[in-house]
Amino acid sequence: MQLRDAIAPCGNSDVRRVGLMGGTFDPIHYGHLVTAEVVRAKFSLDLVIFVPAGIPPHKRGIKISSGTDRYMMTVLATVTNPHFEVSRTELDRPGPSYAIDTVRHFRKEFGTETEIFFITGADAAVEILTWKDAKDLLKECGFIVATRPGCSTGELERRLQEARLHSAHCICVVEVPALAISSTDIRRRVGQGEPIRYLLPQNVENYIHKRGLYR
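Is it possible to get the structure of the chain by itself, in the form predicted on its own?
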(Lines of atoms letter the chains of each structure in order from A and count residues from 1; the text may use other names and numbers.)
(Lines give C-alpha, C1' and ligand atoms only; values in the text may rest on other atoms or scores of the structure.)
(Ligands and ions follow the chains in the order given, each with its own letter.)
Protein backbone atom coordinates (compact mmCIF):
# COMPACT_ATOMS: atom_id res chain seq x y z
CA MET A 1 0.00 0.00 0.00
CA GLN A 2 1.59 3.25 -1.12
CA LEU A 3 1.01 6.60 0.53
CA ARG A 4 -1.47 7.86 -2.06
CA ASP A 5 -3.69 4.87 -1.27
CA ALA A 6 -3.30 5.20 2.47
CA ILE A 7 -3.98 8.81 3.41
CA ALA A 8 -7.75 8.92 3.05
CA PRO A 9 -8.71 6.01 5.34
CA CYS A 10 -5.95 6.78 7.83
CA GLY A 11 -7.90 7.89 10.89
CA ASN A 12 -10.47 10.54 11.71
CA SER A 13 -9.67 14.10 10.68
CA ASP A 14 -11.93 15.47 13.45
CA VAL A 15 -9.67 14.29 16.28
CA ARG A 16 -6.24 15.51 17.34
CA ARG A 17 -3.37 13.76 15.58
CA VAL A 18 0.13 13.47 17.03
CA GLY A 19 3.24 11.96 15.44
CA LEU A 20 6.04 10.46 17.54
CA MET A 21 9.43 10.49 15.85
CA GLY A 22 11.93 8.37 17.69
CA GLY A 23 15.61 8.15 16.91
CA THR A 24 19.11 8.47 18.26
CA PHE A 25 19.49 11.91 16.60
CA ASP A 26 23.28 11.73 16.76
CA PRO A 27 23.13 14.25 15.21
CA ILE A 28 19.70 15.31 14.00
CA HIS A 29 19.81 16.51 10.38
CA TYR A 30 17.62 17.81 7.56
CA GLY A 31 16.56 14.28 6.65
CA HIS A 32 14.83 13.97 10.02
CA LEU A 33 13.32 17.45 9.81
CA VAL A 34 12.05 17.11 6.25
CA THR A 35 10.56 13.70 7.09
CA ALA A 36 8.70 15.15 10.06
CA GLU A 37 7.37 18.10 8.05
CA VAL A 38 6.35 15.99 5.04
CA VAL A 39 4.51 13.56 7.30
CA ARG A 40 2.93 16.36 9.33
CA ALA A 41 1.52 17.97 6.19
CA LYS A 42 0.39 14.81 4.38
CA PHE A 43 -1.28 13.28 7.41
CA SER A 44 -2.64 16.53 8.89
CA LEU A 45 -0.80 16.04 12.16
CA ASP A 46 -1.31 18.71 14.78
CA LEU A 47 2.05 18.01 16.40
CA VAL A 48 5.23 16.00 15.83
CA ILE A 49 7.13 15.09 18.98
CA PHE A 50 10.80 14.18 18.56
CA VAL A 51 11.84 11.57 21.13
CA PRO A 52 15.62 11.11 21.44
CA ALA A 53 16.39 7.56 22.56
CA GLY A 54 17.90 6.99 25.98
CA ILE A 55 19.48 3.57 25.47
CA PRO A 56 18.69 2.36 21.92
CA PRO A 57 18.18 -1.43 22.11
CA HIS A 58 19.60 -1.89 18.59
CA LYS A 59 22.78 0.04 19.39
CA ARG A 60 23.94 -1.60 22.58
CA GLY A 61 27.70 -1.58 22.82
CA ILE A 62 27.96 1.20 20.23
CA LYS A 63 29.25 4.54 21.50
CA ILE A 64 26.76 7.37 21.09
CA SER A 65 26.81 10.97 22.24
CA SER A 66 25.37 11.83 25.63
CA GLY A 67 21.63 12.21 26.01
CA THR A 68 22.13 15.84 26.92
CA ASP A 69 23.99 16.61 23.69
CA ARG A 70 21.48 14.75 21.53
CA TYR A 71 18.55 16.41 23.29
CA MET A 72 20.08 19.88 22.91
CA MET A 73 20.81 19.37 19.21
CA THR A 74 17.23 18.21 18.65
CA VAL A 75 15.84 21.24 20.48
CA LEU A 76 18.06 23.60 18.47
CA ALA A 77 16.98 21.97 15.20
CA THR A 78 13.25 22.10 15.89
CA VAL A 79 12.82 25.35 17.80
CA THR A 80 11.65 27.40 14.79
CA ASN A 81 8.76 25.07 13.89
CA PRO A 82 5.64 25.62 16.06
CA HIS A 83 4.39 22.12 15.17
CA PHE A 84 7.51 20.41 16.55
CA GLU A 85 8.29 19.53 20.17
CA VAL A 86 11.05 17.50 21.84
CA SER A 87 10.44 15.07 24.69
CA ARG A 88 12.88 13.70 27.25
CA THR A 89 10.66 10.75 28.13
CA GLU A 90 13.12 8.10 26.86
CA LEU A 91 16.17 9.95 28.15
CA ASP A 92 14.66 10.16 31.64
CA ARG A 93 13.33 6.59 31.69
CA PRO A 94 15.84 3.98 32.98
CA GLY A 95 16.74 0.98 30.88
CA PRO A 96 16.49 0.40 27.11
CA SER A 97 14.19 2.67 25.11
CA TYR A 98 11.33 0.62 23.66
CA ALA A 99 8.67 2.06 21.39
CA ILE A 100 5.86 0.32 23.27
CA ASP A 101 6.77 2.11 26.51
CA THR A 102 6.98 5.46 24.74
CA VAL A 103 3.66 5.07 22.94
CA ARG A 104 1.95 4.03 26.18
CA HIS A 105 3.44 7.06 27.91
CA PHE A 106 1.93 9.41 25.35
CA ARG A 107 -1.32 7.47 25.18
CA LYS A 108 -1.70 8.06 28.91
CA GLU A 109 -0.81 11.73 28.47
CA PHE A 110 -3.12 12.44 25.51
CA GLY A 111 -5.93 9.97 26.20
CA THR A 112 -7.93 7.88 23.77
CA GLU A 113 -9.31 10.88 21.88
CA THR A 114 -5.92 11.55 20.23
CA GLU A 115 -4.64 9.53 17.28
CA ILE A 116 -0.98 8.61 17.65
CA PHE A 117 1.30 7.77 14.74
CA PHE A 118 4.80 6.37 15.20
CA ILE A 119 7.15 7.72 12.52
CA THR A 120 10.08 5.47 11.66
CA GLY A 121 12.50 4.63 8.88
CA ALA A 122 12.29 1.70 6.47
CA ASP A 123 15.32 -0.06 7.94
CA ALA A 124 13.68 -0.23 11.37
CA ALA A 125 10.20 -0.96 10.01
CA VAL A 126 11.40 -4.10 8.22
CA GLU A 127 12.03 -5.58 11.68
CA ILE A 128 8.84 -4.23 13.25
CA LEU A 129 7.48 -7.63 14.24
CA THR A 130 10.65 -8.29 16.26
CA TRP A 131 10.19 -5.15 18.37
CA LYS A 132 9.29 -5.57 22.03
CA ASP A 133 5.57 -6.42 22.40
CA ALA A 134 5.13 -5.74 18.68
CA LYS A 135 1.57 -6.99 18.40
CA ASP A 136 0.47 -4.86 21.35
CA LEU A 137 2.29 -1.88 19.84
CA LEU A 138 0.49 -2.31 16.52
CA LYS A 139 -2.81 -2.09 18.38
CA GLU A 140 -1.77 1.11 20.17
CA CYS A 141 -0.90 3.41 17.27
CA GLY A 142 -0.55 3.86 13.52
CA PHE A 143 2.80 3.72 11.74
CA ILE A 144 4.22 5.99 9.07
CA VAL A 145 7.31 4.56 7.41
CA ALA A 146 9.74 6.89 5.60
CA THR A 147 11.77 5.53 2.68
CA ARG A 148 14.57 6.90 0.53
CA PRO A 149 14.06 7.51 -3.21
CA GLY A 150 15.07 4.47 -5.23
CA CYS A 151 14.99 2.22 -2.19
CA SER A 152 13.70 -1.27 -2.95
CA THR A 153 10.44 -1.65 -1.05
CA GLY A 154 9.57 -5.24 -1.92
CA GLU A 155 10.75 -6.77 1.35
CA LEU A 156 9.44 -3.78 3.31
CA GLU A 157 5.96 -4.12 1.84
CA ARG A 158 5.94 -7.86 2.51
CA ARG A 159 6.82 -7.27 6.17
CA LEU A 160 4.31 -4.43 6.51
CA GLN A 161 1.53 -6.54 5.01
CA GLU A 162 2.23 -9.10 7.70
CA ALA A 163 2.24 -6.39 10.36
CA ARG A 164 -1.11 -5.07 9.12
CA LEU A 165 -2.69 -8.39 10.08
CA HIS A 166 -2.08 -7.44 13.72
CA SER A 167 -2.74 -3.71 13.47
CA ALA A 168 -5.83 -1.78 14.47
CA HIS A 169 -4.51 1.32 12.71
CA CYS A 170 -3.05 2.36 9.37
CA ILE A 171 0.51 1.50 8.37
CA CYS A 172 1.57 3.84 5.57
CA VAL A 173 4.70 4.42 3.50
CA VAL A 174 6.00 7.81 2.34
CA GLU A 175 9.07 8.59 0.21
CA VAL A 176 11.29 11.39 1.50
CA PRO A 177 14.12 12.63 -0.76
CA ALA A 178 16.14 14.21 2.07
CA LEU A 179 16.62 10.81 3.73
CA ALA A 180 19.72 10.41 1.57
CA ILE A 181 21.40 12.39 4.38
CA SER A 182 22.58 10.20 7.26
CA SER A 183 23.86 10.81 10.77
CA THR A 184 26.58 8.21 10.18
CA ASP A 185 27.95 10.17 7.23
CA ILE A 186 27.81 13.44 9.17
CA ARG A 187 29.81 11.93 12.03
CA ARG A 188 32.34 10.58 9.51
CA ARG A 189 32.65 13.97 7.84
CA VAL A 190 33.26 15.74 11.12
CA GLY A 191 35.84 13.16 12.14
CA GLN A 192 37.70 13.64 8.84
CA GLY A 193 37.42 17.41 8.83
CA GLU A 194 35.01 17.52 5.88
CA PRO A 195 32.21 20.13 5.61
CA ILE A 196 28.73 19.37 6.92
CA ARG A 197 27.10 22.68 6.12
CA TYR A 198 23.65 22.37 4.47
CA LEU A 199 23.26 18.82 5.79
CA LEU A 200 21.82 20.03 9.08
CA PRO A 201 20.76 23.33 10.68
CA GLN A 202 23.53 25.87 11.23
CA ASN A 203 22.89 26.09 14.97
CA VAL A 204 23.30 22.30 15.27
CA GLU A 205 26.57 22.48 13.31
CA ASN A 206 27.75 25.24 15.66
CA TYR A 207 26.85 23.10 18.67
CA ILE A 208 28.77 20.11 17.29
CA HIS A 209 31.90 22.19 16.78
CA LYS A 210 31.57 23.97 20.12
CA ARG A 211 31.22 20.69 22.00
CA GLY A 212 33.88 18.92 19.95
CA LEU A 213 31.53 16.07 19.04
CA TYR A 214 32.51 13.26 16.64
CA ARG A 215 36.21 14.07 16.70
The other form holds:
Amino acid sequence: MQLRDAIAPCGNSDVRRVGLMGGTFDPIHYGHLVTAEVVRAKFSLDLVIFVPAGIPPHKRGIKISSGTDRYMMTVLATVTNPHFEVSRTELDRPGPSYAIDTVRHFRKEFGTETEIFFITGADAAVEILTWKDAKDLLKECGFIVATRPGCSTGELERRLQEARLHSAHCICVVEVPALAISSTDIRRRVGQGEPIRYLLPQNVENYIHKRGLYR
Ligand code: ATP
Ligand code: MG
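Shown: the form predicted on its own; wanted: the form predicted in complex with ligand ATP:
The next block holds the full complex; its first chain is the one shown before.
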Protein backbone atom coordinates (compact mmCIF):
# COMPACT_ATOMS: atom_id res chain seq x y z
CA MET A 1 0.00 0.00 0.00
CA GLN A 2 1.20 3.48 -0.84
CA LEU A 3 2.22 5.59 2.15
CA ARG A 4 0.15 8.72 2.59
CA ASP A 5 2.29 11.81 2.62
CA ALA A 6 -0.51 14.20 3.35
CA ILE A 7 -0.41 17.69 4.71
CA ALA A 8 -3.54 19.32 3.32
CA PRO A 9 -6.04 18.03 5.94
CA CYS A 10 -3.87 19.20 8.77
CA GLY A 11 -5.56 22.37 9.74
CA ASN A 12 -5.41 26.08 9.75
CA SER A 13 -2.15 27.85 8.92
CA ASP A 14 -3.05 30.98 10.96
CA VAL A 15 -2.95 29.29 14.35
CA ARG A 16 0.16 28.32 16.28
CA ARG A 17 1.25 24.76 15.53
CA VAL A 18 3.24 22.74 18.03
CA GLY A 19 4.67 19.23 17.70
CA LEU A 20 5.28 16.98 20.70
CA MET A 21 8.04 14.42 20.20
CA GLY A 22 7.79 11.78 22.89
CA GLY A 23 10.43 9.15 23.57
CA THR A 24 12.78 7.59 26.06
CA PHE A 25 15.79 9.25 24.39
CA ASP A 26 18.26 6.86 25.98
CA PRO A 27 20.16 8.28 24.15
CA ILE A 28 18.72 10.76 21.64
CA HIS A 29 20.16 10.21 18.13
CA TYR A 30 19.98 11.51 14.56
CA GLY A 31 16.89 9.37 13.80
CA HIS A 32 14.95 11.47 16.34
CA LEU A 33 16.44 14.77 15.21
CA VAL A 34 15.89 14.22 11.48
CA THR A 35 12.33 13.13 12.14
CA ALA A 36 11.54 16.22 14.21
CA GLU A 37 13.11 18.59 11.70
CA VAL A 38 11.49 17.05 8.61
CA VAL A 39 8.08 17.10 10.30
CA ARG A 40 8.58 20.66 11.57
CA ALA A 41 9.33 21.95 8.09
CA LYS A 42 6.69 19.92 6.30
CA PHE A 43 3.87 20.80 8.68
CA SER A 44 5.01 24.40 9.29
CA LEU A 45 5.27 23.80 13.01
CA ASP A 46 6.36 26.81 15.06
CA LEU A 47 7.91 24.59 17.69
CA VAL A 48 8.79 20.97 18.38
CA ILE A 49 8.91 20.06 22.05
CA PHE A 50 10.90 16.95 22.93
CA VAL A 51 9.32 15.23 25.92
CA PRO A 52 11.59 12.61 27.55
CA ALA A 53 9.45 9.99 29.28
CA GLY A 54 9.67 9.66 33.06
CA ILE A 55 8.57 6.04 33.35
CA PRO A 56 7.81 4.71 29.84
CA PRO A 57 4.78 2.40 30.28
CA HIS A 58 5.90 0.12 27.40
CA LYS A 59 9.42 -0.30 28.81
CA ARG A 60 8.56 -1.50 32.32
CA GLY A 61 11.22 -3.78 33.73
CA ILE A 62 13.82 -2.51 31.26
CA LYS A 63 16.73 -0.63 32.83
CA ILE A 64 16.91 2.95 31.59
CA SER A 65 19.27 5.84 32.34
CA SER A 66 18.24 8.45 34.88
CA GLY A 67 15.80 11.15 33.88
CA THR A 68 18.52 13.74 34.46
CA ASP A 69 20.94 12.06 32.03
CA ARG A 70 18.25 11.63 29.37
CA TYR A 71 17.08 15.22 29.84
CA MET A 72 20.66 16.55 29.61
CA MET A 73 21.38 14.58 26.44
CA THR A 74 18.13 15.81 24.86
CA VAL A 75 18.97 19.43 25.70
CA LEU A 76 22.52 19.04 24.33
CA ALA A 77 21.21 17.53 21.08
CA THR A 78 18.57 20.21 20.46
CA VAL A 79 20.33 23.34 21.68
CA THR A 80 21.35 24.62 18.24
CA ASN A 81 17.85 24.46 16.73
CA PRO A 82 15.78 27.57 17.59
CA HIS A 83 12.56 25.64 16.88
CA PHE A 84 13.34 22.84 19.34
CA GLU A 85 12.61 22.82 23.07
CA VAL A 86 12.74 20.16 25.76
CA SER A 87 10.06 19.68 28.41
CA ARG A 88 10.44 18.10 31.84
CA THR A 89 6.71 17.50 32.23
CA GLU A 90 6.85 13.68 32.06
CA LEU A 91 10.06 13.52 34.11
CA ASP A 92 8.49 15.59 36.87
CA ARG A 93 5.13 13.80 36.87
CA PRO A 94 4.94 10.81 39.20
CA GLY A 95 3.86 7.44 37.82
CA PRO A 96 3.93 6.07 34.25
CA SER A 97 4.22 8.64 31.48
CA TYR A 98 1.06 8.49 29.41
CA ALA A 99 0.67 10.53 26.22
CA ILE A 100 -2.89 11.50 27.15
CA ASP A 101 -1.66 13.30 30.31
CA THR A 102 1.10 15.03 28.35
CA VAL A 103 -1.18 16.25 25.58
CA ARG A 104 -3.68 17.55 28.15
CA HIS A 105 -0.84 19.30 30.01
CA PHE A 106 0.15 21.18 26.83
CA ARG A 107 -3.46 21.83 25.84
CA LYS A 108 -3.90 23.57 29.19
CA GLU A 109 -0.66 25.50 28.73
CA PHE A 110 -1.31 26.64 25.14
CA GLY A 111 -5.10 26.93 25.19
CA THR A 112 -7.44 26.05 22.36
CA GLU A 113 -5.86 28.45 19.84
CA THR A 114 -2.86 26.16 19.28
CA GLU A 115 -2.90 23.05 17.13
CA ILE A 116 -1.06 20.17 18.77
CA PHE A 117 0.47 17.28 16.85
CA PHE A 118 1.98 14.21 18.45
CA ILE A 119 5.02 13.04 16.47
CA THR A 120 5.88 9.37 16.59
CA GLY A 121 7.84 6.76 14.66
CA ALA A 122 6.05 3.96 12.82
CA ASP A 123 7.02 1.30 15.39
CA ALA A 124 5.31 3.22 18.19
CA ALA A 125 2.35 4.25 16.02
CA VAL A 126 1.30 0.67 15.20
CA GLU A 127 0.59 0.25 18.92
CA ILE A 128 -1.41 3.46 19.18
CA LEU A 129 -4.76 1.86 19.95
CA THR A 130 -3.22 0.12 22.98
CA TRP A 131 -2.09 3.42 24.54
CA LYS A 132 -3.94 4.58 27.67
CA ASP A 133 -7.29 6.19 26.81
CA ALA A 134 -6.39 5.89 23.12
CA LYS A 135 -9.78 6.96 21.82
CA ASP A 136 -9.74 10.12 23.96
CA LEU A 137 -6.15 10.81 22.92
CA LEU A 138 -7.06 10.59 19.23
CA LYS A 139 -9.71 13.26 19.82
CA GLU A 140 -7.24 15.57 21.58
CA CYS A 141 -4.58 16.07 18.88
CA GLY A 142 -3.28 15.17 15.43
CA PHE A 143 -0.70 12.44 14.86
CA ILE A 144 2.25 12.64 12.51
CA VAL A 145 3.85 9.27 11.99
CA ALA A 146 7.39 9.00 10.63
CA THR A 147 8.50 6.02 8.58
CA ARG A 148 11.24 3.98 10.20
CA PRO A 149 13.47 1.29 8.65
CA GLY A 150 12.24 -2.19 9.53
CA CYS A 151 8.59 -1.17 10.03
CA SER A 152 6.02 -2.70 7.69
CA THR A 153 4.00 0.02 5.97
CA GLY A 154 1.05 -2.31 5.29
CA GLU A 155 0.58 -3.10 8.96
CA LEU A 156 0.99 0.60 9.82
CA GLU A 157 -1.67 1.72 7.34
CA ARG A 158 -4.11 -0.92 8.64
CA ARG A 159 -3.66 0.26 12.24
CA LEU A 160 -3.88 3.93 11.29
CA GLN A 161 -7.07 3.33 9.28
CA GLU A 162 -8.59 1.92 12.46
CA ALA A 163 -7.29 4.85 14.51
CA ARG A 164 -8.77 7.36 12.03
CA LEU A 165 -12.26 6.05 12.88
CA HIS A 166 -11.82 7.56 16.35
CA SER A 167 -9.93 10.71 15.39
CA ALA A 168 -11.15 14.25 14.94
CA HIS A 169 -7.76 15.35 13.56
CA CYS A 170 -5.26 14.39 10.89
CA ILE A 171 -3.30 11.18 11.21
CA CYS A 172 -0.58 11.55 8.60
CA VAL A 173 2.36 9.44 7.57
CA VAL A 174 5.53 11.29 6.59
CA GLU A 175 8.48 9.74 4.87
CA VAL A 176 11.72 10.78 6.56
CA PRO A 177 15.22 9.92 5.27
CA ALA A 178 15.73 6.33 6.40
CA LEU A 179 18.17 6.15 9.28
CA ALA A 180 18.47 2.67 10.71
CA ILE A 181 19.65 4.09 14.03
CA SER A 182 18.19 3.04 17.37
CA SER A 183 19.05 3.85 20.97
CA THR A 184 19.18 0.09 21.66
CA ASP A 185 21.93 -0.33 19.07
CA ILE A 186 23.84 2.70 20.38
CA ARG A 187 23.74 1.30 23.95
CA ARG A 188 24.95 -2.06 22.65
CA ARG A 189 27.77 -0.41 20.69
CA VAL A 190 28.99 1.52 23.73
CA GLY A 191 28.86 -1.67 25.82
CA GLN A 192 30.97 -3.51 23.25
CA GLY A 193 33.40 -0.66 22.62
CA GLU A 194 32.20 -0.05 19.05
CA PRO A 195 32.08 3.47 17.56
CA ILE A 196 28.93 5.58 17.84
CA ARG A 197 30.34 8.62 16.10
CA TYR A 198 28.02 10.07 13.39
CA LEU A 199 25.00 8.25 14.85
CA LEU A 200 24.27 11.08 17.28
CA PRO A 201 25.57 14.61 17.98
CA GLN A 202 29.17 14.79 19.15
CA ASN A 203 28.25 16.60 22.37
CA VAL A 204 25.85 13.76 23.29
CA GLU A 205 28.61 11.21 22.63
CA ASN A 206 30.95 13.23 24.85
CA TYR A 207 28.30 13.29 27.60
CA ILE A 208 27.83 9.49 27.36
CA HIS A 209 31.57 8.88 27.79
CA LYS A 210 31.97 11.49 30.53
CA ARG A 211 29.12 9.97 32.55
CA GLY A 212 30.15 6.39 31.78
CA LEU A 213 26.70 5.49 30.45
CA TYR A 214 25.90 2.09 28.84
CA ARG A 215 29.17 0.41 29.84
P1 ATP B 1 14.98 2.16 21.91
O2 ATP B 1 15.78 1.31 20.97
O3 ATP B 1 15.55 2.29 23.28
O4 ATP B 1 13.50 1.84 21.90
P5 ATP B 1 14.57 4.27 19.96
O6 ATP B 1 15.71 4.49 19.03
O7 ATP B 1 13.39 3.49 19.43
O8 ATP B 1 15.10 3.66 21.31
P9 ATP B 1 12.80 5.97 21.38
O10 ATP B 1 13.23 6.94 22.42
O11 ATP B 1 12.16 4.70 21.79
O12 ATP B 1 14.11 5.67 20.48
O13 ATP B 1 11.91 6.68 20.27
C14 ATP B 1 11.20 7.88 20.42
C15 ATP B 1 10.38 8.10 19.16
O16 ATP B 1 11.24 8.30 18.03
C17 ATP B 1 9.49 6.91 18.81
O18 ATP B 1 8.26 7.41 18.31
C19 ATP B 1 10.28 6.20 17.72
O20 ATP B 1 9.44 5.47 16.85
C21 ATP B 1 10.94 7.38 17.00
N22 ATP B 1 12.20 6.99 16.35
C23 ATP B 1 13.30 6.51 16.96
N24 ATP B 1 14.28 6.26 16.08
C25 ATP B 1 13.79 6.59 14.86
C26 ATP B 1 14.34 6.54 13.52
N27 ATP B 1 15.57 6.08 13.29
N28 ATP B 1 13.55 6.97 12.50
C29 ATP B 1 12.28 7.40 12.75
N30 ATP B 1 11.72 7.47 13.99
C31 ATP B 1 12.45 7.07 15.03
MG1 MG C 1 11.91 2.74 20.76
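We call the rigid core whatever largest set of C-alpha positions still superposes within 1.5 Å between the two forms. On a predicted model such as this, the values are computed, not experimentally measured, just so you know. Positions refer to the first chain, counted from 1.
Superposition of the core reveals a Cα shift of less than 2 Å for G154 between these two forms.
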